[in-house]
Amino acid sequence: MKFSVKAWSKGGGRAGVMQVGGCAIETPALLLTTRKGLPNFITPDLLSSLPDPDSRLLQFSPLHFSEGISLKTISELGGLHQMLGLKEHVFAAVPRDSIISLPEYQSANKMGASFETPCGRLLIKPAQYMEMISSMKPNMWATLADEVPAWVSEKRNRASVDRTVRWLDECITSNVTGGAVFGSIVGGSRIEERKRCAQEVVKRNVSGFCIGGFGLGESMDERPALLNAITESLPEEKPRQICGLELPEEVLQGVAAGVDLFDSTYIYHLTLGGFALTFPSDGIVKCCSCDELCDDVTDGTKINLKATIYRKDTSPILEGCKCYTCQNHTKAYINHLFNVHEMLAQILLEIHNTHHYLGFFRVVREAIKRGTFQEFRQNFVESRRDHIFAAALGA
């Protein structure tokens, strides 16, 4: 894997290029969240309808394979690329995702990290984790981490850093599969521990950094100081990945701190709820009618396609959108699919939301290259805040 920074912008954002798995991916970039290597709803044959090469980054948790096919079988098949038939895609492995592999700090100990999964609570030791990695052969993978929420004690926080650094050494020592190693950084809501962990990870032979422990109880107001404490300790020439920042405003926080790779659990939660992203590419949220606000159909950035207002709406989700869904289907049809509980509703909706969110990242990259990222971020956040305020007044 090779990475280089191509542009910086006021406000801290940086744009770069990451070459991995035969692909040249521009950053900041979105890692498509998957379950067992495939998007939650999009079928493999429709992956090609998404923007290329932006959609080639697929993130998964090895813990997803705790049930079903064995690690030995995956290894004999040649890893995930061969098993899933996605040889042109880039797989990134992380222990945690924000959907079905959630860290459980109270059950973790010095032997391994604990996770809540569909198979129950699992204690994963570094040796077990590395066996998963060697079987699946991802292009890049994050080391095992002891992630803790923001409210834990200082002693528990310090222990999580010590364990994560020790597990990092164990993972690197037992790495036989290759792939780019991303050293995990934890530390909860304590700036000193975040710095200490980052400084320790930098000393190791890693290709990049995976910033963990976010989205676990910290507020948006305290997050910038934590992010800056980490990124200021990291070398500029290596990529930084983060888990737990979902909303567009949170992504912009991460970009401002110099983060390069983000997960996409936001898309999953939107799609599951029947919501379609509609905010314009310039980020300026337009005002909606009082009827729409009162019906809780839209908040200016997304619409609820389960709402009855769309039952006879023959327009696409978003005029001008080039995604497969908007080019071929209408709001009325997707509303119908939701009403009859047809899974095609989620498939079409995830295609649109993924396409739209990838477009959001493209606009962010362009703003960084133009040197206008700070203005873009300010306009986006302020227009979103103003719209929420107007909706509250109209309620």
Contents of the next structure:
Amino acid sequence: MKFSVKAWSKGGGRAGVMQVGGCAIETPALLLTTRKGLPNFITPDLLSSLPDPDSRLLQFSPLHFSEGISLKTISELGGLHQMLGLKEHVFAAVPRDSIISLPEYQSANKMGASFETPCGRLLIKPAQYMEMISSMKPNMWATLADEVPAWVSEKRNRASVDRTVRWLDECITSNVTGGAVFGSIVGGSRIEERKRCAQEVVKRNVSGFCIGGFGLGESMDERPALLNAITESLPEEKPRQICGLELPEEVLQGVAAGVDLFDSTYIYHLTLGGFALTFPSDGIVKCCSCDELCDDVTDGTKINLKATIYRKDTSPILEGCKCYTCQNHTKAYINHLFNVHEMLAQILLEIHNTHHYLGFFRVVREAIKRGTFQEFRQNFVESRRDHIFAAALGA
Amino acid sequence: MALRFEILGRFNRARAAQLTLPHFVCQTPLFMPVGTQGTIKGLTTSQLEEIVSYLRYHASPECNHRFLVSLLHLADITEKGVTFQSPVDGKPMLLTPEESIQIQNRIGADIIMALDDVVKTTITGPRIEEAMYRTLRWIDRCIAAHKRPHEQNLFGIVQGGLDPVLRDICVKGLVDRDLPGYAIGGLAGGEDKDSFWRVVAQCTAALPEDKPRYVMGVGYPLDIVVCSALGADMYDCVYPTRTARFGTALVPEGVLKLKHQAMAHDTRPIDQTCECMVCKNYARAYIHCLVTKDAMGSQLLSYHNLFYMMKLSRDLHSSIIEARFPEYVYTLHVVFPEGDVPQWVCNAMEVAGIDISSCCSPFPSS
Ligand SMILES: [Zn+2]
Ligand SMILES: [Zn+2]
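Compare with the form predicted alone: the form predicted together with its partner chain:
After this comes the whole thing, all chains and molecules, with the earlier chain placed first.
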């Protein structure tokens, strides 16, 4: 893996290029959150309808395979690329996701990290984790971390940093794969611990960094200081990945602090709820003059296709959207699919939402390259806040 | 009439034809992968086109694939119409024959179905007779209400339960109306297999040669082979997608249960002879770890199962055209499993003029 920063925007934000698995991916980039290596709903043959190469990065948790298939079988099948028939895609392993492999700090101990998964609570030791990595052969992987929520004691937080750094050494020592190692950084809501962890990880032989412990109860206001403390401790020439920042505003926070890679948990949650992203690609949500739109159906950035007002709406989700769903189907059809409990509803929504969110990342990159990231972010956040506020008042 | 039905080959009662519809040209025998809600479980139109075009059916670009609309949750039937539960809000709705045609006229499918009075085949007595005569009375109301006969083909549905006399009256009545095609309804509802094939055989013998014959709600691969041997042309059934949701794949040997523990370390594809996207890319072990836990498991299995059914349709078609229909039937493991061929299959094949006596046991095997 190779990475280089191409542009900096005044007031935060960097645009770069990551060469990995035969693709050149522009950052900031979105990694598609998967379940067992495939998207939640989009079948593999439909992946090609998504923008390329933007959609090549697939994130998975090795813990997804704790049941139903053995590591030996995965090895026999040649690892994830072979097993999933996605040889041109880039797989990024992160022990946790924000959907079905959740960090569970209370059961972690000095031997290993603990996760809440559909197969029950699992205690994963570094050696076990590395067995998973070597049989799955991802292009890049984050080391095992002891992620703790914002409210833990100082002592527990310190222990999590100590463990995470020790496990990093264990992971690197037993690494037999060619995948790029992303060293995990924790430290909860304490700036000193975040710095200490980052400085320790920087000393090790890693290709990039995976910032953990976010989206775990910290407030949005305390994030910038924490994120900046971390990224200021990191060398510029290595990519930085983060887990747990979902919403566009959160992504923009991360980008401003110099984070390069994000996950797409947000799309999963939107899709399950029947929501389709509709904010304009320039990010500026026009203030709607008609009050009727400002109800629970839309907040100006997304619409709920389960709502009865779309029953007879024969327009696409978003006029001008180039995605497979908008090119072929109407809101009324998707509303109908939800009504009759057809999974095709989720498939079509996941396609649109993924397409749209990848578009958002492209706009972010362009803003950075133009040097206008700060204005972009401010406009985006403010217009969305106005809308959400108006929607809340109207409700 | 808005269709052309050209028979390209025959083997005794079996026929292979080309059916030209306003938006679609297809070859029969044909399994139509169309669900009851105007969609296929979990598959997009482009995936269907992918499956279909691989098998060299020629879909025109504007094809909407909505051949048929049938209604679920039938509740109460009177002379006025059918009261059913709305799939949208669950409220009872009365649907008259006229309205059912109006709705289908609006949707614009190439084939539309008459409203019929459906009774379970396992019911006996005067209700069967009532339903059959009502179906005949309703067909006239449907024909009168049909506003687009030059763009949409109205198929009448033969009812009459398992009673040959009633079936005969119904077929004659419908044939008198000279419809573009005919469906054989009221089957696949739990009747015994010997009764099932006899009704199909009776109806196909009495229906006009030059019109398509569609057996509704069928079915299993074996049923399709037998019905095709008896001269039926079209089928539709939710079985391939429903069984996929329970983790079952259709394979030449019968079925493969992907949930089975042995699949966890099976690195072979579902079916080594299948050329579908799933079999080209995925091992049984991976599908095993998806099935029943993740939506993707049933998605991938549905894809394979529909591909399997379309391939079966195509093979039936080409074997009839190439005058090797019996030879093809012999190769089918679903017809000739390890053990005895089911007696009903032997009986049906005898009527179809396909000599499989060497494979049938001389005495009914229980
Ligand atoms: Zn779209
Ligand atoms: Zn297959």
